[in-house]
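In the form predicted alone, a lone chain appears below as structure tokens.
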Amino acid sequence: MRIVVCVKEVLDPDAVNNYAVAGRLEIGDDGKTLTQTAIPRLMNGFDEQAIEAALRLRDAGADFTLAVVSAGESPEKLLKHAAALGADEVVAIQVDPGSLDYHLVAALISAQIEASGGADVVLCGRQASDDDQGVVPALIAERLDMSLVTIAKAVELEGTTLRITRVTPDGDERVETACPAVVTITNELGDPRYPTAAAKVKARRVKPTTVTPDDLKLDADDLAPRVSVTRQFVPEVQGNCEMLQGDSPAALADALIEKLRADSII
């Protein structure tokens, strides 16, 4: 059996987020890309989880081949991490990522997949914590031909049978599916390990396996992208706060409630 999980790149969203805060948020002169070089970049969280996922099906008793794939500029870094964690493949699709819209990821990595021997089970996160789209884990089951299951917080293996638990408004619902079948992870999953000294000191000897876009033979309209970023920018953010006046916390109380009668919220 084989399990591949894709990974993505991201700007650390914690960093992302006190920049914006303290109003160091910056777009470069091409109104697309950040100007900030010491914000760090690390993999996915929801990519991280995914990975696990695939562990935990391991520890569980599961004989597979995990590989874990990701396209960008180089992704090495986040690769040997994956290794450190356990996979046994790990594949960097070398492509400019500012190229790249989801239908191009998608393309890519589906292409290595079925370059690669295809697979029983590709994990994802269930979304990038840059862009928040989710869409590639489902271009990628219809170009596979895949069954897609989403938000997924369990997974469980049994022969060719997945059992998943989903997160949905609802509350959790258990599903199968047969294999071969896409799995986009969620955060109530639960944290991610963390590679051993041992093995992330091996892991700094793997050598990724690069393929660039000539390589996965794909056609010209594959690798068009579809979508394009015209601009991007940082909103502003305004708050207004009144304080409400009362000798007593039921005065208090009751001025707040006619507030809020009065803006229609109650």
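Residue numbers count along the first chain shown, from 1. The term rigid core refers to the most C-alpha atoms you can superpose between the two forms while keeping them within 1.5 Å. None of the values given here were measured: they were computed from a predicted structure. First, how it differs from the form predicted together with its partner chain.
- Annotation: Cα of residue 12 displaced by less than 2 Å between these two forms, core superposition.
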Second form
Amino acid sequence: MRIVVCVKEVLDPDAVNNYAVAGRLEIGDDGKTLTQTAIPRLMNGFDEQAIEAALRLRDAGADFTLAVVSAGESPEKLLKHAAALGADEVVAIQVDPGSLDYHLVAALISAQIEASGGADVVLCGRQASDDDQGVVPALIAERLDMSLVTIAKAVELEGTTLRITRVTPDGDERVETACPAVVTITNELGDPRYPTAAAKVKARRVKPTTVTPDDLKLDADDLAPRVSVTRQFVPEVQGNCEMLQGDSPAALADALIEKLRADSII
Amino acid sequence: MSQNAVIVCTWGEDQDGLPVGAEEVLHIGRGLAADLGTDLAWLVLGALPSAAPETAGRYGVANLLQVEDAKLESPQPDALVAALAAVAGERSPRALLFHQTQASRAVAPRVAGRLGDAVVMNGVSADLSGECIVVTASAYGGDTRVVYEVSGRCPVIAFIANAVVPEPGDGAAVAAEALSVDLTGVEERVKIVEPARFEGPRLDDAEIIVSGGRGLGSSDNYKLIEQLAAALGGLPGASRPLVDDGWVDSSQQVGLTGRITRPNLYVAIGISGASQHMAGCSAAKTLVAINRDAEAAIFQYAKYGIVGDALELLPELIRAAGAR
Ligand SMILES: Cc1cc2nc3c(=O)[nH]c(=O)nc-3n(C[C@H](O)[C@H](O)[C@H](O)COP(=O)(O)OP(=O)(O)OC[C@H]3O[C@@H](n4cnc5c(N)ncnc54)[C@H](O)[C@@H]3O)c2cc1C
Ligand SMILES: Nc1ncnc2c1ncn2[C@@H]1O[C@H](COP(=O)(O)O)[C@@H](O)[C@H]1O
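Moving on from the form predicted alone, please list the structure of the form predicted together with its partner chain.
Next comes the full complex, this chain leading.
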């Protein structure tokens, strides 16, 4: 059995948020990219959890080859982390991130999967914390004609059947599907593990297999961008909060409840 | 029906005889169709919501299309994707629009994949630039907006429509037109073994929500949030750290990766106001923030604010809310 986990490098969303909250998030002269060069780049959190989901399958006794693939400018750092965690193969698809549209990412990853022995399970994050799109896994499922299960918090494998717990607005749902399938992982899965120090040292020597779009022989239709970013901007927040005053918690509480009653909100 | 229509796609019926978000997306669709000089159509998959014909009239829908099939009785993804792709193949729409829900998040991008067309999620508005549809979408949990230019025949676009204020007009009701689609070959590949148990009212539909965050300090204090919510006649919610730490169930998480709410009143207590949380509550009509830190970002979104200690204020708020 072969499991492929797709990991994306993103700007640390907490750092981006801190800049935003401080009113210091800025877009560069190209009108598209954030100027903050101090923001660390790291593995999308949901993708770390997708690796964790694979490792838990292995802990539970499943026997498979684990491949971790990333398309981007220089995903080596992420891939070393994946290798230290126990990935058997790590693959970097080298592309200019500026030109990446979601169909192209999905086409590249799908072609790489097909060229390297296929996959019984493809694990992805529920969404990338930069674009929040959450479309690449569905596009991969369509290209590879696999079933799709989204927002999974627990994944079990029994033979070639996947038993999955999904988080839904109405509570948890248990589903089953036959491999091959694409499954997207959500944060409710729980904390991902850290590699051991020894594994990290060993992983330093790992060289990812590097492929280019040319190696993957995509056709013109696959390569044609369908979505392009023309602009990015920081939305304005209005900010006209009335700060309630009072000399005790009781007075403040009364002031608020009075306001809400006066406005007929409660 | 004319080809090239902008088609709003919905299924199910949840609120007042309509699917949640239908009016908002019809509102956006009407604007986009007018810009493109084309018709607006509404495609219903499965049972026709009781208010659909009337609502269609009020948003200038030229064609109300309905695909009825046993496989769409309680619509599952494979049947929905197949039906949508079939209708798109036959009618050559100019765009397919969806209200973004967890269900449409799993369907819309697959339709785009099957058609080979562009897809953009998290849309907040759609406009025209020359011949091209441009979609403004939320990114980084709401910290930024990205403007995407979408090319190709039939882009698939999903909107987070909770900030849209629909403006119905007064057109006459539109009769539904049955479409037949062959779904005989479609088998749901994912089987539901144990359905989600619907546990009481949902945050998505609540008029009043009181949410607690990490500022509560410990899980025991969350019961104060529940008490205040009850005293105000609302539901309790939470920020993500409380879910991650197991204080509350994930169905109570408000935000980008939790519930997207639009209550009349949202009270945020001990919540900093990270964009990913605000994505789930910034459409509240009135937002109240209670935070120890006067500089907390949450105050930027609030109508009323109190700087103070949540644990001192909560018992007093419960008292004041209860007193008449
Ligand atoms: C991809 C992604 C998706 C995410 N999705 C979500 C989501 O759906 N929902 C969500 O909520 N978060 C989400 N997050 C997390 C989000 O970025 C924040 O980390 C989170 O919302 C912070 O929660 P908080 O405000 O409770 O905690 P903190 O940020 O730690 O804030 C605690 C606040 O409490 C105040 N405080 C402390 N003590 C007291 C006291 N005694 N009295 C009053 N105030 C006090 C502090 O001043 C502070 O403002 C997501 C993050 C990522 C990266
Ligand atoms: N460039 C990429 N390389 C590898 N995996 C990716 C890439 N982009 C997206 N993915 C996968 O698809 C998921 C959803 O991404 P997105 O559709 O961009 O929100 C991510 O969590 C990853 O698992």
